[in-house]
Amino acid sequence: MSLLSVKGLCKSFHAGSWSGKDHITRAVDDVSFDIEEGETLAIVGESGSGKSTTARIVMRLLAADAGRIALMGEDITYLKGKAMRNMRKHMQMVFQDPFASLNPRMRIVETVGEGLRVHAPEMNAKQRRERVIEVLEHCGTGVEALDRYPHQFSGGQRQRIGIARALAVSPRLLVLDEPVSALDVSVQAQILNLLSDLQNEQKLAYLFISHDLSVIKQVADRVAVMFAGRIVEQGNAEVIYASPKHPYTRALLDARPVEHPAQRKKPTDIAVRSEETVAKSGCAFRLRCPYAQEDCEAFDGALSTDDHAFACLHPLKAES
């Protein structure tokens, strides 16, 4: 049994347009993925592809208009009031911007120590202090910031302090939505390497959202790749770096920054492409795949069954 199991997930959102029509945009389109414990799942796609709506449903903070979210076997994805409280002390999330998550006016102390007043209401106040104290430590951050306020410290030790807040009720999941993307290289590397160390330790499972596909490499043990809301290709992260098979997921990773400029390569006809259409039938990136053929018209976007699955009637071959 999968630690979280998302089934056929969609999510739509209504908006007026100037001409007086109801406009409508799928966001999140039958998606579907599972986490198993101490494993690390990452969904990377372009800006409005849909991946922080998915991470945000999986967290209810938002409300699914279909499918399914079950946590450790429990489905989720209705709960309300108290059965839902009680399910969040085992999932938590860490947020792209370090300063707009953290209260401005609330003392670290306090904010590091406001999930266990709601989840653990039997601690009293020194228990809840010498827990905070615990999880900053274990954070790399010492016990001068718990009297301090947010505006007080950097973006990296911001983040480290967002980090201890969703590490202390102990959960078994963190979804992290872009987590390193508003920091400095440097501080972005001791980050990820925290958050390796504290899943090694605590058997933690990740399901880590993100544009940058060399964070992605870095971090993940599975990668799915989302575009117009749907997951077009999924599989072993080492497997899909070394061969993908959607055109999508080539031009993403032929965008990448390269080391050295020998390593640069040609871009591709996707890449170098500056419409932003998506077409309303068939498959959703054929308007802008230099491989697309007549039959991509009819086709429905379903992924293949085996482990490196693709919604692609045309897969790329793997490079010589």
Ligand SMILES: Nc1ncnc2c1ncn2[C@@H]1O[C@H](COP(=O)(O)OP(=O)(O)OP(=O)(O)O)[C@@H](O)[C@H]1O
Second form
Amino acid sequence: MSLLSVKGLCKSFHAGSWSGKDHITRAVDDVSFDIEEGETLAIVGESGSGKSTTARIVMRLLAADAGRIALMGEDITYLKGKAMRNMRKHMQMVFQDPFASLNPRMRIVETVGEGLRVHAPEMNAKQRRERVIEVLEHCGTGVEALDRYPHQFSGGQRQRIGIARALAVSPRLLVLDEPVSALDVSVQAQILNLLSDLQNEQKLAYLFISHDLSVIKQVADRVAVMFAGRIVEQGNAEVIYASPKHPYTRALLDARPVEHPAQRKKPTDIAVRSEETVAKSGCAFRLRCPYAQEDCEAFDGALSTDDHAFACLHPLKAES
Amino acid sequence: MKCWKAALASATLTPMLEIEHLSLSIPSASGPKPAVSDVTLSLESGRVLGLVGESGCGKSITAQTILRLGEHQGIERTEGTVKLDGQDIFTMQESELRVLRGGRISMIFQEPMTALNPVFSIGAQITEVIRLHLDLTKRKACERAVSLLTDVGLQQPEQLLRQYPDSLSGGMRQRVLIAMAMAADPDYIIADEPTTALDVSVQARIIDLLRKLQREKGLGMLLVTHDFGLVAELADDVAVMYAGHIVEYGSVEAIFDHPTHPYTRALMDCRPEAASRGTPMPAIPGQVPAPGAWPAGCRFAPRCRWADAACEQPVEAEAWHHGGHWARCIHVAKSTKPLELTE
Ligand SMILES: Nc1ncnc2c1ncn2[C@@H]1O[C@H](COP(=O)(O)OP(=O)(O)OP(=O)(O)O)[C@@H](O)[C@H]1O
Ligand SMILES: Nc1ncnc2c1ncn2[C@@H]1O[C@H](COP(=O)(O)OP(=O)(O)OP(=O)(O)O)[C@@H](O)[C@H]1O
Ligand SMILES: [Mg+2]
Ligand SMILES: [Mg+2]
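Since the structure above is the form predicted alone, I would like to see how the form predicted in complex with this ligand looks, so please show that one next.
Then the entire complex follows, led off by the chain already shown.
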């Protein structure tokens, strides 16, 4: 039994009434994945590909149009009230922007202890405070933080506090939406190390969302690549980095900046090569794909069922 | 006529933007606090200078001061100067500054979302900039707008002129802003985190575009970023900033092949590309000290694994130097083999 099992999630938004035409965005389209205990599944994809929407559905912050979510074997898709509260303590979320996600008027002790009020009502104020101190210290923030306010901390410290808040209720799964994207590399490294230590100690599972493939390479056991609401490739992280099957994954890998000035590429054609176009029918990537052929127009985007799954009629060959 | 121009050109040397011994202060409840100290940098036309460092080191306020943009926010120059082809910008009148900004020197900011005004069409905003700097009729300005938008790789420019910022993606907005920055054929561009808000695939295209424009127009560019990837892609020279100081300066090859200041090395080491999975990443402990809370000696010493008592004394900028490559570190300066600091 997987810790988290997600099957066939779909979510559409009606958007753009102001622009005159009411069109529907299929933000998440038939998304399925499993996460085992102690494992990190990373979701990567460009802006608007549906990563955050997927995270919000998993967290039950947003209702799916279709699909199922099971946590620790229990179907939580439609759970309500007390039953949902009981399950919620097993999964917690950490957001990208530590500035926006902490209540500016709450002291750190209240922010971090907030979840305990809900999920551990049996604790009194003193016990709560002790637990808060414990998790803060675990996350590398001292006791002196307790009675201060978020604006008194740097971005990295705020992210530690955000993680401490999520950990206070001892969850099994953390959903991390771009947790280090707003941080400097130096601080990013501190936070990634913290996440890795916590995972090793507590067998935590992570659903780790990022658009930064270098960061994902550091943390992920498995990777799911999203494009236009669908998972287009999924599998073992090392395998996907070494030999991606889907041309979109290849394009994402190639778009990373070089590591050394000697590797600079020749400037390519700078025109907006249908930069953000998504095909309305067939394979959504086909308008940007250098390998697209006629049959891609009719492709339904189904993922193959291998361990290394991909949704492409003309997958890339492994590089020798 | 030609000889006269050539004579003038050789007399004035290469055109240059020079920052000399610049110190800045920021406002605070307890009065001005020093935020940048003794920065000396020069930007030649046709070259890209990367200014890197962690958040809060003073990169942006240094860059903004080149156009005297921080003044209304209380950012004050306490020492030093900025000269454009020999002329001190601090002696310029407000009217001269308006011509300078977006005229000879343009700026590209991080947020393509907020830098465009949502209530005006792209066409209105871009022609306004063009007509501020160039004496053109409305029609000519529109034609120029179309050619600028084409230059930055935007398709169907005529149609784009009628659109509003809301209907453009982040990457398209950043292209529009770059087109606006190019409106008056500037000699210098100051790009402050030009790709940070964009996702990888769009970022790669904007990098291509900046490189192409910079080469074709022979622009001098100051590239402010905390991303070594961007520096590796674009910069010719690199200045590393820490807590208001430039701590190392050199060619991009020198900085990547022989990073010398312990801060530069530490920063390069914690890039995720440099790490391998399963081993802890070499993070830099602690954080950048706030302006005004700097140690008296080497400002990086409290976070430096090689620091000792000697580091409590102030260190001069070029304490160690080798050709045009220098570092503000007493230990590399003393060592006979400066590049082999060991644990
Ligand atoms: N509340 C909403 N109403 C309307 N459309 C929405 C809403 N939330 C998301 N969308 C749309 O759904 C799509 C997926 O958005 P989502 O935020 O999940 O993308 P993402 O992959 O997280 O992108 P980013 O990397 O920019 O965070 C986008 O087209 C977005 O505009
Ligand atoms: N208008 C202002 N008023 C007061 N303090 C300011 C102002 N602008 C910047 N500062 C402070 O000056 C210092 C340097 O800021 P600056 O924006 O130059 O940093 P930076 O190196 O560009 O960082 P980042 O990578 O976060 O953009 C910071 O401590 C910042 O908080
Ligand atoms: Mg998102
Ligand atoms: Mg800045």
